[in-house]
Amino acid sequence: MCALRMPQADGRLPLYARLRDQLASRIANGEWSPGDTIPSENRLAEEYGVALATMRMALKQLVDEGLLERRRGTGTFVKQPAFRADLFRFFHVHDADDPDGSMIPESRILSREEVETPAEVRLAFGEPEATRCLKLERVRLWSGEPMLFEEVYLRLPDFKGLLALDPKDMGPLLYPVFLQEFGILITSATDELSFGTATKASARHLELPANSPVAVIERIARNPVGRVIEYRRVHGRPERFRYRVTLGEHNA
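May I see the structure of the chain on its own, in the form predicted on its own?
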């Protein structure tokens, strides 16, 4: 059997990590669907022309990330992703026409480009040296009114293919796209809310006067093994933001 040719990838990644990306791409492309049994470790190692131990490390990473599951005595299967609905919804909109906040705001992608990773993003990614990343800008709208301006930073080469996707095919939510197109599952996120001043870009897209006050949300999103996948900085129109917390008697 001829070994599959390993594609060119980020040379900083070890071989098992590049294998992980290739196997995840096969899942994302539908070659193996949820519930399917994937080929054995021996078969995959032979296909790729790598050592069995290296293939085992790649498969273990996919198991740890929640894309595969091992069943004793039966093999390794593609796992049905357990999406967390609260991660899909970056915020909840409460409106008289949508009292339960179930509607999803419109998403409009403004730009996608490869850029030098900003210092605060490198810090979140744990990358001390200068790197490149993918930057995505988009605006979220409710009933045609701009509510949020987002700057989303994603790792490279993980999301290189995002530049080629048609924005019309991406829908209003990013995390399902991350899984379906790149085999990357987001399972946790940390959001930090503060208030600041609109930038030139956010003021323009939110239709605000220059230097207007805005709500600022910074999100760091991770995969199942805790690797930071996304850094997101969001500016929102402050009049639409409310903070609510319910405390029990033991929280006083």
Given for the second form:
There are 2 protein chains.
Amino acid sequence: MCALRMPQADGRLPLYARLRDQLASRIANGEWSPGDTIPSENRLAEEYGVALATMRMALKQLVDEGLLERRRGTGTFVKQPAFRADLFRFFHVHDADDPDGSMIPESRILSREEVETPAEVRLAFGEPEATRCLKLERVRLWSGEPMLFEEVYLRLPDFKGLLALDPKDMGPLLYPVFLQEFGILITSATDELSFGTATKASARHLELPANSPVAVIERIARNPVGRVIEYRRVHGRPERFRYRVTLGEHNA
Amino acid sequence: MCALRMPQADGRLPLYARLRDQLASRIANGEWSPGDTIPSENRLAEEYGVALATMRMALKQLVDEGLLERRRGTGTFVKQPAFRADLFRFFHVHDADDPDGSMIPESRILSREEVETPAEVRLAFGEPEATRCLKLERVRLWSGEPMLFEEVYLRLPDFKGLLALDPKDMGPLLYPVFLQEFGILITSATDELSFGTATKASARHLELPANSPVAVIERIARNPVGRVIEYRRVHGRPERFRYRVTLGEHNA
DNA sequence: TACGTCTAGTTCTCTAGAGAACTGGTTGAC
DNA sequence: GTCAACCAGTTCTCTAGAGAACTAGACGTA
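Structure of the form predicted in complex with the DNA, given the form predicted on its own:
What follows is the entire complex, opening with the chain shown before.
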């Protein structure tokens, strides 16, 4: 019998959640591309050997997360991922090469490891008791100079596969990787900017003296249903640092 | 749009949607108050004479809308109404006294005068040749301490009446005044944050030594059709300065 | 060609359950 | 008095359907 049918005595997710993951990965690995019709709910339920209503729960979830779109009488379609460019493009730098601030910086991943979840991250994730999570450190460089040092914390069951991933395949932006590899779409984020002083780690990677003033950004990123996916702490060199954001709708 | 094309041509919503409305009105009219436990899904399904799953759909909807909260093994509760952010306040500066960033600071207007439009403001306004504009200076204080020094530039024909206005009538927020007094609605803004040094004026009003490091915000605010209404330059005391922004939609 | 009608296939609505997972309280043994 | 075991009540998961609502395309007729 299919492994999906196993009862959840092992503390695993409910069936419909595992189905959701299965379907998400079939989107992620390109079996179904944006715009495609996927098999009907009937066919999928049969294929996975589950009740129709259970499959519908999985599909509903993916609709809520913005990965699928259903049209009565027609079928179920893979949505074009509507990434908001401004979600990951608002670090701008004064630079002669880049007057618009539209350049995507070079990205260098320093480490990936499983760690005890820090308290502030647990708070953001809404986890009352101690857990472990994935920590990713990277530096972003403009014109070869280190400008930002990032510590990214990710929920662990979801992002376990990230450890195995080759950094070469990961490009300069993380959120497209989340979608491609794990079927997780980031659609909202809260950033909090403040002034602070460099930590030992951030000073070293930004090539600053200890306790230098730095720009600090704390980010909480969410999927379409409001689940917190990522907590990120960023230290930036202050002298050429710019952060730009546009709020509200406009047609300009 | 053709009325026949509408789902439920007789205008009746699906059962679960009507149930949702029924339950919502029982919350609205005070039968169930925030914090209360409402009857169990079983009891409600029986009361309304519908299948359990149908009632669950109605309850699920209200949970998604943030009106109800369900706890397994315990019951279904009416949620405390969610905090609604003020449409006019795009940015939050907050400190230890104000963890939510919801406090509106005291506002003290220092000067209002007609000036030659500075070059960077002309650029923002899209005015090729020299013009004059209105400049407004003010300080914003948290707990009596000056935190922000603002220089606000406004288009001149539009805001001429502002010179005549009594500052006492103006409250701590400007955009409501724009709407009330001039019928001008601000619906979008672009903020750009960076870190710089205080000018002579900003150092004096923030009670800082000359050339102290400050947080700098440059804002361009627009009306619904994208016309730039306001250019603003803000200097902030760095040590307790926090700037928070949320991008994208989320339901949390 | 133009225009209804029909049909196969899809999602949506609704029913009727059974058992698991979980919570808060009560009971009983020690 | 403490603590474990039990229990009633709740939500959550999952199954197995039937019929309605709707869409796109095929077909037939004028």
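Numbering follows the first chain given and starts at 1. Model, not experiment: these values are computed from the prediction. Between two forms, the rigid core is the largest collection of C-alphas that superpose within 1.5 Å.
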TODO: Taking the rigid core as the superposition reference, indicate whether the CA of residue 225 shifts 2 angstroms or more between the two forms.
DONE: no
Task: Core-aligned C-alpha movement of residue 237 between the two forms, 2 Å or more - done: no
Task: Post core alignment: residue 47 C-alpha displaced by 2 Å or more between the two forms - done: yes
